[in-house]
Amino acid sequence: MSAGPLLTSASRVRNVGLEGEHPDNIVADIARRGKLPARIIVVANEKGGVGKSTIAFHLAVGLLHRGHSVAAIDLDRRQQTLSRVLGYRDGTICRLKAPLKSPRHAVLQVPSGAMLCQEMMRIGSACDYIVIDVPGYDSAIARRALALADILVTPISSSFVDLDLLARVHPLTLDIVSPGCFATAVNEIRQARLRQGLGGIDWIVLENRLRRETSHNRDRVEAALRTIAPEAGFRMTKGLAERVAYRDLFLMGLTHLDLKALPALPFPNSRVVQEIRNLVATVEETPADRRCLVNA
């Protein structure tokens, strides 16, 4: 999906990224490094606590179950949530001699475009997909990850606080008042990619960590998202519900997709399995001809 029209005239004039860095410079830094055959999935949002690492983990493992080869890179060298859960997975596979696969994975220790591209080449050059987990704040390396993306996955909670990052809406009419900071950053990068002939980014916004019960607030958030989506240029889908089932397996690095291969563990929850499969199917819908430009 191409970038939507949700950029104010002020942002078009400004058109400058983090710390005065022009989006064209960010994209050029990536483009000059060549191509990788892998499709790049970037999981990013400038807000913490929305389940980015959980989504990245389940995407990586879900794609393995679909028969794809996968690498994963954790850009959060402080918390390293994705790297830790994949390390737990490696340990579980080894201890239980489980017939499971694990993606190759790494933590980016030096936050630069050159080092990110080197890590992608090192662990992902022969992979079908590379999943990149981005910390919940704006940074130069976060913007370079955006510039690399074939597919951008943005989890949000069912909250108008989260919605502000995509667009500010009128509290009564839900009309768009102005673009949000994250949507502006994404669309500046998308437009820079198009100017340099690199193709578009398929942007997917996930309503994540939803509780089973519906509410008036949730209905209003969904209505606002439907208004914002065509303007900002993203497609909407459901993420993973707020379930204990996801947390229970964290320390083993497992998903409910894995449990059929481990008869000593509880039987998989069919609803959870379907949620993960739906998530993976959503990213697999992205046209296959979108290829990321990256090399070390």
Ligand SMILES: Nc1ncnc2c1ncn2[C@@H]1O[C@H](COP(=O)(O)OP(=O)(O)O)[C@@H](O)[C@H]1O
The other form holds:
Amino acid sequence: MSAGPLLTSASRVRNVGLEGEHPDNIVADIARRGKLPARIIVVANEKGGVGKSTIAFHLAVGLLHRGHSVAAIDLDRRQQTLSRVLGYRDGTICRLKAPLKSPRHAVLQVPSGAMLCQEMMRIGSACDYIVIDVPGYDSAIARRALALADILVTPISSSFVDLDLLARVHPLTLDIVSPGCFATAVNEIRQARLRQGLGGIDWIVLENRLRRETSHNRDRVEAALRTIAPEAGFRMTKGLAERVAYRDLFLMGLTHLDLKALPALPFPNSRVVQEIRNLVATVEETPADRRCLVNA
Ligand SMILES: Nc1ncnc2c1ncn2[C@@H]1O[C@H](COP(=O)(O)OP(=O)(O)O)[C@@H](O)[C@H]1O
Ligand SMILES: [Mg+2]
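The block above covers the form predicted alone; next, return the form predicted in complex with the ligand.
Entire complex below, previous chain first.
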């Protein structure tokens, strides 16, 4: 079926990049500041409330549990969710004398490429991984974070509203009509990185807050995601279910991976532990030469 008649002219308008900033300039700004040995994981999506900070936190802690050294940088100066949960974690470790590690972390106070690279150098120069949490809107600093990414992790809800940022799909056939605004931004930066010899980005998309029961809508979203993945150049991994366990330990800065070491607290939920481990294993799979697994 042809896509044309169902789409208004507004749907066909070309995605417009960030004003005046060519992706080559963004990547050049990052490239001239040198490369750290750490692998850089950027957790980003232009949508708010999809679980970016929750996933950045669980990834950072999950990587620590795997024996990696980790630093975390929060680009969301306003909400500072990642920084706050890690601050609570530092407090809990100190108070309970818990045998747990915490990443070094910082909030980026001045949103510039120079300051971001400086902060990464300051707290992450000796680390295996640096996790960067990006606020849910397009900005010059968000694009610089994308330009730095070896691994980009994008949580989405199981919803066509979120999927629209990855690709615009035909309402009946679910065929791709045009790339979504976020996929366009990622791929422009990706191509600029390749042109400047920085290697690709391994882009991982996962559904977050999955309800346990299946539904017709969820099947359709998943079918559309499978169609979009090779076109947009991301791979998918098993997402996180909707669980209180991902938020009820916020004030203690803990994850269910930590509970085993704290006998005074409730027993860890093995399904949550498995979901976090799966997420961590997915980022550990990224090849050492940092080429993306899809569309290298
Ligand atoms: N898998 C999940 N299960 C339950 N609640 C979740 C899950 N992921 C995120 N949340 C909750 O959703 C809200 C938004 O999450 P957050 O990580 O702050 O999103 P973002 O950083 O994308 O704005 C928070 O209340 C958070 O606790
Ligand atoms: Mg956030």
